[in-house]
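Single chain ahead, by itself, as structure tokens, in the form predicted alone.
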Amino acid sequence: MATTTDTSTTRGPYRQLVGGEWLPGSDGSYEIINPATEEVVAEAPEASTDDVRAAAAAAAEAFPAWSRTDPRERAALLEAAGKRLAERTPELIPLVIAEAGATSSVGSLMQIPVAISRFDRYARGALTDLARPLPPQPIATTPLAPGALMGGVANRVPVGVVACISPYNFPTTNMVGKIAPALAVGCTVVMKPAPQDPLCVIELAKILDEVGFPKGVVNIVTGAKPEVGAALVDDDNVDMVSFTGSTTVGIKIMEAGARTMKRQLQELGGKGACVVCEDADLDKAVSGIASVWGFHTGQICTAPTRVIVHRSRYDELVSRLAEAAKALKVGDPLEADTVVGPVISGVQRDRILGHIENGVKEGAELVVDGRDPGFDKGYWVGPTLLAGCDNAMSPVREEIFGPVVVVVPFDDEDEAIRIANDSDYGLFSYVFSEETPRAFELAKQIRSGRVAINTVQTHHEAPFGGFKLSGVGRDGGDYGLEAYTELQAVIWPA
């Protein structure tokens, strides 16, 4: 089967933004491949370590002046960026579909529009006073100083230069989620998008440059070689790393950043536990779980991929999930009725297939087999359902990052919680039960940064981040503003 995905979005040449100058990659360029067709979309710059050092130095040079700007100026620039991004949305959506393999629905609803809303949110956030007054405190005379009634404030100051490293699944949305709060509080940034799909993020950098962000405040370097990201993380001018991606890479970033005590915000892997109780509304549960297949082909760390269902509802749930999976169209991302598109690369496809095959070898039942959707080009895996699993199986324990759901039965609530928490991950989990007080108590026992009850919807003002190997730190809403600041106490005699 062939796909007809349009690759007319090809443009260029693409450049890096370093200290206000648009420059080619010093190490040449590399091809960006459309995951649906394996055709070249465009070429992206291949940065050298010298490019990275120059970008970090430019951000450090720009930081003192930018951090002292009137918050209203920062707010106006962020608002202007959101408006300009909205104007360019019709041309950018086809680009992100071509480079990321997103379907038309995901591309048009989630890739660019959410980025626009994040600019708007943090334009308002730039005007938020994050300082917290401290109550006066009487202090007795000591050998150090005479007694006084001491006042003070817990102040928030920008952390400095932030390396913003984004993943391939939502390249623009995720990057704006990093740079918008960082810029709002007065940080400068160096953007490093994922190597697979950096083009729309380069277009984003163009927008930020066009609307008037000062020289060096916003920089971007790109590259397929791991040395590019490693050089950025290691650079002495970088004060903080904001990274979204795999736990394996996150650990390396933590280790590299330890040398200079870099602040860290890391949103890493997930293996979302989805507890389905005996009283659950299966319409809600099946609809939510099916999002693993229908939302960017399971390439989302918050997906409810690990279903833990009460044994009394096990057969019915597995049967209904199988029906739902088979009804989802796998195909050309540009066709309006396509639900499941390609995964990002051949490497990722082969990795997903390996997890499925391991599960079968370990005794899982392959209820829905999506290993060969029948395309002659592109990187495809269809909806796949593994049932009869236990928590020792590798596809239950490891993040697959693809359209694969595993199902594990339980007999009582204590067992459900044990299974849910027997994981290296704890990012976003779920509880389905029509007795909401009970669901709330179960949610509080799950070791996860977020737990949703009877929905897979989100709350943009809630803190977001993970327990355990799912990361460190929190963003979202005002928590995102705080994430890019340091606490500074200022005290005085009242």
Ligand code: NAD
Given for the second form:
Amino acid sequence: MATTTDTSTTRGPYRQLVGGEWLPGSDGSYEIINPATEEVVAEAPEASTDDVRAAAAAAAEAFPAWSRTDPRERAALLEAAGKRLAERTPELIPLVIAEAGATSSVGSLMQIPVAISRFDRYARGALTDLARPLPPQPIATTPLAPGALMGGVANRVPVGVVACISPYNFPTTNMVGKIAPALAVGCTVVMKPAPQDPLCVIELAKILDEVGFPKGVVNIVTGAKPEVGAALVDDDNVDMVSFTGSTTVGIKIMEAGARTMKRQLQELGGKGACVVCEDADLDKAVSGIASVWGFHTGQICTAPTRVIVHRSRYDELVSRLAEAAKALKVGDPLEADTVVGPVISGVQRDRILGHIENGVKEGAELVVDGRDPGFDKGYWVGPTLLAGCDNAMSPVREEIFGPVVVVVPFDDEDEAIRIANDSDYGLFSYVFSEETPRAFELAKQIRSGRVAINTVQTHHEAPFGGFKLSGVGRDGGDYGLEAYTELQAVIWPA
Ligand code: NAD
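Could you please show the structure of the form predicted in complex with nicotinamide-adenine-dinucleotide (NAD), as a counterpart to the form predicted alone just displayed?
Every chain and every other molecule in the complex is listed next, the one we just looked at coming first.
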């Protein structure tokens, strides 16, 4: 397929920022491939283990001074970063479209603007006092000390050096979701973006350097090999790992980090249960579920991919979903009416195709078949709908991370909850019912970090994170600030 993807914004050669110096990768460089065209977008640095060690050491050296800066200074720098990112948005959107395969609409609405609003949010966050006063407590005389009326405060202090390791789907948004709250509370950071699309994150590091973050406060290392992230997790100078990615890698990081008792925020895979009740408004349900296909080609952890529908609405829902899927334009991400772009790589495409084929072998009905959208170049899977599934089938149990919706019928609400909870994952789930008090009761029974009722919209101040294999810890709003702190108690006689 010939696309019109414009890669002219490439500003190579790309380098890593380590202790205030822009350096090439000591292990050379590797190619970043445009998923729509298979053209080379640019070369990114390949870090050596020594590069990683140097970045973590620089962050550790910068930490004492940065953690003691006036919060107003941190707020001003974060605000300046947001402003500069806004100025550079027109050049960065084509770059993220080229490296991540985002469509124009996802690129222009979600990839960079959300990152800008995160800088603004956490510029304000730097000024939030997170300390919680403790009520005075009378303590009787003991052999330890004379009696006293004790006062105290539960303080929040920055955790230290944070390794920020991010996935490929929303490279800039996700990375800013980590570094903005971490920098706001006084941590220093080493960014390690995903190997597939690190270029916008390197541009982000340039912005942070330009607006005046002190040397060593923000560092970036990149590389195609998993050893780059692994070396960061293993580094004694790193106090915390803020990781977003697959559950498989999250478990490795959890195990490796245990050796040095690293603090961990882990945002992992999802298999969003979407319970569609007997009284659901199917207009809302269909448009919400169709977001699996249209929103970054299903490469999003929070998507309502696992539809659990009351049997009385099953036929209608499946036929309306099929109609919706077939109406979506798959193609050149730069064309304004394209809804479904490519997936990130040939490896990811083949994984998705494997899941679809397993579903068919296990007896699912392939109502919409997106296996071959018909392009010569690029990595493509079109909207796919597998109906008549049961909860034991592998495409229902496993995260697919592509444009595939599975549909499982239920007969009563207890069964719906049982199916929804019979999953390794628990990140973001959904209930569609017009009787909202009942939807609220159902939501509370779903073992999931977030449950949305009658919408697939988000709430940026709400806590975000997973139950079960979907992760550990929470960010979002003030929870994001707390995530990058240690709790410290300071007590005194009142
Ligand atoms: P991935 O786990 O393959 O890679 C994520 C990051 O981990 C990359 O930067 C990678 O280089 C790094 N990495 C790989 N091996 C490592 C190791 N041993 N030690 C340290 N770092 C290592 O994930 P991906 O394919 O980029 O992204 C897709 C996954 O991310 C999906 O499972 C999706 O659900 C998940 N995700 C979760 C959220 C969330 O908020 N819960 C958001 C987006 C994506």
